[in-house]
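First, one chain by itself: the form predicted on its own, in structure tokens.
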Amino acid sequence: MVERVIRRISEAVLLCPRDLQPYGDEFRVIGVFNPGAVRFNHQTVLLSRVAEAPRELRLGFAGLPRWESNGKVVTDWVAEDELDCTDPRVVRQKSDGAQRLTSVSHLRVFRGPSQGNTTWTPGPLLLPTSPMEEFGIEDARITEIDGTFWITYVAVSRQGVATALASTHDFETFERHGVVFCPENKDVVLFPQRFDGEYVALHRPNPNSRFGPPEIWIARSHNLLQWGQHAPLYRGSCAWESDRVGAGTQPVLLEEGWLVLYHGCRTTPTGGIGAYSAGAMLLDRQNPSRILRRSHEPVMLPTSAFEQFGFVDNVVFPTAVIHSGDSLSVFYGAADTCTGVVEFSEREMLAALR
């Protein structure tokens, strides 16, 4: 089957590494991407991941940064011949298989351009604060529920990849609620309303034992902190989503049902990083565990230069959507380097689902 994408009404690069100063002088910004996004006080607010790597280069060594409990970022230097360095994002120690990230991330608020101003105004930072966030925090998703903005984000440490929860009312101060999905689990998005009195989330278990294709799961909670009733929702079934699949944007309620954009990654014959594309699914309004329709081909592929070339080539990674009229503004990470936004027609998006 030939892969095809729906028409982009517009696209723009919003933030790039050159737009930011690093948190520490000894580091350089290598990416600002994978943002949560909402409308707040008549502005678009982003909560983007900012990834930094050591400025220093040592021949034959890999610099692996981490956060210490005092809030300082330090770098461990490990001989490259002791590591599997095939993935630019993560290395694996040959001796014991333990993994480390080659960069360290935090989250930062950016407020959208105002009239007559085309720049994004930087705001507060969310920094790692616990041992479960030693290797950084990443990839926020934001959902407003009953007047509170709930933020799920990825917490990375030597314990693995977990999902933590935070909340805010103003994007100036934040309350942290700790880990809500233990390792290995990420790509958690919350629905903006309750179903039969329960909160509902989509999440992505990432087991080391692969008995089948990757899956998106659904879970329920009475308080957003303890989750249960876990069940598989969708198993990747196409070539473009054969290696990884996970929820991307927070669910948006349309007349036809809940629209969720998700990411898929293709397996490669060499075991390298495959291209990341975006798909979409429509879930039942009353029963979000029921898929009504979905895209069998990607609705979004890495086609622009800033999506095809970067820290990781050929990546579009949707993490937020703002719905207005017939317009769907999808915010995403491009090539693990920049923050982008693309506008789609709701009508054309739905027409691509079957």
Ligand code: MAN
Contents of the next structure:
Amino acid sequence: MVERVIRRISEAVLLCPRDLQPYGDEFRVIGVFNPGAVRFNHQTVLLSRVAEAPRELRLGFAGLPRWESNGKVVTDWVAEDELDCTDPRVVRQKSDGAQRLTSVSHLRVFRGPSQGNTTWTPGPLLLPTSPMEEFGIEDARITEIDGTFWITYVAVSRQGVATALASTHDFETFERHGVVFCPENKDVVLFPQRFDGEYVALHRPNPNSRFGPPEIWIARSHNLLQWGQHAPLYRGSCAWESDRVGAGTQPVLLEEGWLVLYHGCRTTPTGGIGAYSAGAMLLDRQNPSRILRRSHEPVMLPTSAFEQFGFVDNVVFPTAVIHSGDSLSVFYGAADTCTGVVEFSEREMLAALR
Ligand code: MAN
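Can I have the other form now, the form predicted together with the ligand, not the form predicted on its own?
Next comes the full complex, this chain leading.
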């Protein structure tokens, strides 16, 4: 049976690197992407990842940025012949296998109208503050629980890739709660309500031992800080998601269950970075450990030029959904370069899940 391709009612690029000033004078913005997004005070608030790389180029050297504990960003220059540079995002030192990112990210608030996509007013910056954020903070997801906005984000350091938690009531000031999922773990999204008194999160452990590909897991907590009852929820089973999957958007409650969009990627036949596409799953209203239906083909593929060409080609990476009537606005990162939004019909999305 041929899976129905879901129609994009509209699509728009909201933010591009050229719209932004870098944080550091000696840096340039190479991406503004993978945004958390919520409605707040009749506005749409985005918390986008801003990736910066050194402005300077030195022939034969890679400039690898990092935050120092004094709050400054510095660049280490490492000879390219000491590095494996096959991935534009990350290099690996040949001598000991240690990894470094080629850019450093922070998070920035942008406020826009609740309808339409034209003007985005920049707001506060969330900068790396702890040694566990030395190589940057990335890919925020926002969930409102009882009037507080909880933000899970990726913290990268020489300890690895972890997930940390922050909270805010107004997107002006933020409280940081530290690492809640230790390395290697990312793509953490929180449900907006408790189940039998417990908070629930989806997360994505990424073990070094490859007994199988990384999977989406589910966990529970009494306080959002300590997590337990970990259990696997979903392992990508289709070719387009065969290398890895990770939860994408904060779960939204629809009549039929919790809708979550996630990303999946495959490697190229030569082991290079393959396309990142998006799938969707519907989880049971009362028991979110139960998958009711899911997409067997991607609901979003990198089909537009701004999704196909960028810092990393062929990437759609959904990180937020805003639901209103029959409309699902999916906010996402395109080609690790721009922030985009696509509108789907809820009815058509659900019809594609089985
Ligand atoms: C990884 C992360 C994301 C990024 C995708 C696509 O999952 O680095 O931040 O958007 O890859 O490159």
